Each structure stands twice: as C-alpha cells, then as structure tokens.
Partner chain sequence: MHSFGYRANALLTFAVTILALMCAMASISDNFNHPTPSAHVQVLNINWFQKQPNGNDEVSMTLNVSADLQSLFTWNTKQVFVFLAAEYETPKNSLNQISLWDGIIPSKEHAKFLIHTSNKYRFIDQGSNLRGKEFNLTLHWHVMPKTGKMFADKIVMPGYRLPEEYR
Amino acid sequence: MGWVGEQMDSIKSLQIRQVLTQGVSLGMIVTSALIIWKALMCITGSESPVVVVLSGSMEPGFKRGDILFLHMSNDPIRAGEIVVFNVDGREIPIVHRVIKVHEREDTGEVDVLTKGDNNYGDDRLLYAHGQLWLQRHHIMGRAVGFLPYVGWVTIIMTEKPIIKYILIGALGLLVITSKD
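Where the form is predicted on its own, the structure of this chain alone:
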C-alpha cells in the first residue's frame, strides 16, 4: 500500500477532536506567519520587506534567486543605491540601481532614473508610457542586505506550480496526521 495508504489509514483513524486540534494548529502557523510579515512591514517601512531577484539584470552584484531585504526611510535617495520599484501597469517589482537623481526646483521633489547593472541602457523603456523618471511613490524600498540563492525556492514554485501544490498538500497532510 505504501506511504500514501498508511497516511490515509491514519487520517481515517483520527477522531474529530484530533482533526480540529490539528486544524487549529495549522491556522495558528499561518496566522503567525502573517503577523511576522506585517511586523516586518511596520519595522522596515516597506510594503514588501523581502523580495526575490527574478532576472539577471543586476548581475554580478545580485544573481537570480537572491533574496533582498528592503528598508524605506525618509532619507534622500542617492545615485548608486539599489532600489526596488513598481511601475504603473506592471505587477512584478523591479530591482535596479539609481543612476541619476533629479531635484525639481519648484517643488523640491526628487525624481530618479534607474538601470540594471547588467543592462546596456537606462530603464526608461520599462517605465509607463511617457514616463521619464520615477517618483518616490514608485519606490518600495532600498536594498540593505541579501541572502544568496535562497529565493530559488520561490522561483521554482512560481514557474512550476505543481511543485507548490504537492508541497502544500504534503505539509498539510503531515500536520493533520501528526500524533502530537
């Protein structure tokens, strides 16, 4: 019968009270993860305190699969800093370096121009139609640290969703059938 058959027999032998206890435990794990994420958002001032590098546009500094830790402060953005930004009309944030900073004399607002370290030209082709500069509201945060290659788990689960479903199912089955 194998491992799957043994797990199914284990589920059938559980009492309702055990199933409810395991379900509550699973709910507490998910809730804890959400609380940690929200706390990181408050501490870092970024709507997304952790991002995964999805392309090779920042090589050799950051490779595909690296995890970046972000922080957003009120300090002025300077050329050379690595920022993560959203562009109107695109869902996925972009990680690139600031190459130019332009301060408007009339309002004092700062506009920035970005470029991937491994790209030939600046990012104006990536920006929304007619947009030449990024404003502060486009920027999600500045890179303050990174973990190499750890983000590959996210990339693999995004590119091959079946792996994500198998992993989630196996973890759920493990939580439900654990005897503790």
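Because the structure is a prediction, the values reported are computed rather than measured. Just so we're on the same page, rigid core means the largest C-alpha set that superposes within 1.5 Å between forms. Residue numbers count along the first chain shown, from 1. First, how it differs from the form predicted in complex with the partner chain.
- Once both forms are fitted on their core, the CA shift for R78 between the two forms remains under 2 Å.
- Relative to the superposed core, R104 shifts its CA atom by 2 Å or more between the two forms.
Next block, the form predicted in complex with the partner chain, ref. the form predicted on its own:
The following holds one chain only.
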C-alpha cells in the first residue's frame, strides 16, 4: 500500500468528531499565521512589513526574488535610505534609494527624490505626471533587513497560480488526514 492509498484510507475512516477536530486545527494554523502577520505590522509600523523585490532596478544589491524587511518609524527620512513607496496611479510599490532630501523648517515636511541603484536616471519618470518629489505619505517604509531568494516562492505563486492551488490543496489534505 503506497502513501496515496494510505491517505485515502485515512479519509474514508474519518469520524464526524475527527473531522471537526481537524477543521479546528486547520483554523488554528490559518489564524496563527494571520496573528503573526498582524503582530509584525504592529511592531514595524509598516502596512506591509515584508516585501518581495520584483525588478532588477536595485541590482546588484537586491535581485528579483529577494525579501526585504521594512520598518516605519517616525525618524526623518534621509538620503541614502532605501524606501518603499507608492506612486499615485500605480499599484505596485517600488523599492528605491533616496538621493535628495529637502526638509521644511516650519512644518517638517519632506520632499524626497529617489533612484534605483541600477537605473541610469532618477525616478521622476516613474512618478505621476508632473510630480517632482515624493512626500511622506507616499512612503510605506524603509528597508532594514535583507534575505535572499526566499521571495521566489511568492513570485512563482503569483505568476503560476496553478502551483499555488496544488500547494494549498496538498497542504489542506495533509492537515485533514494527519492523525496524532
């Protein structure tokens, strides 16, 4: 009897009480993942504490598929920092480096210009039409940590959704059929 047959048998032998228990444990796994994510949001103060690098514009520092950990504190933004920002009219956030900062004396507001390390020119072409500077509210967070390659998992899953469904299905089956 192979592994598949074994799993099939264990599905057939399920009792109603057991099904409920498995359902609860599945729920526990999902909610604990959610709790960890929300806790990270609280700790880092950023609405997405982890981002995946999608383009090669920061190479050779960050390659496609690398993971960045973000932090959003009230510290002022300074030149050289790597920030993640959202431009009006664009859905996907961009990870680039700050090259110019002008901070107001009276209000403390900042005008920021960014550039990708691997790009020839600055980011004014990426900004909304006629926009010269980024303000504080465009910036979602600054990168503080780095982990290579791990982001490929999510890139593959968004580009090939079939793999995502297979993976979720297999994991769900494992959770339901596991006995301990």
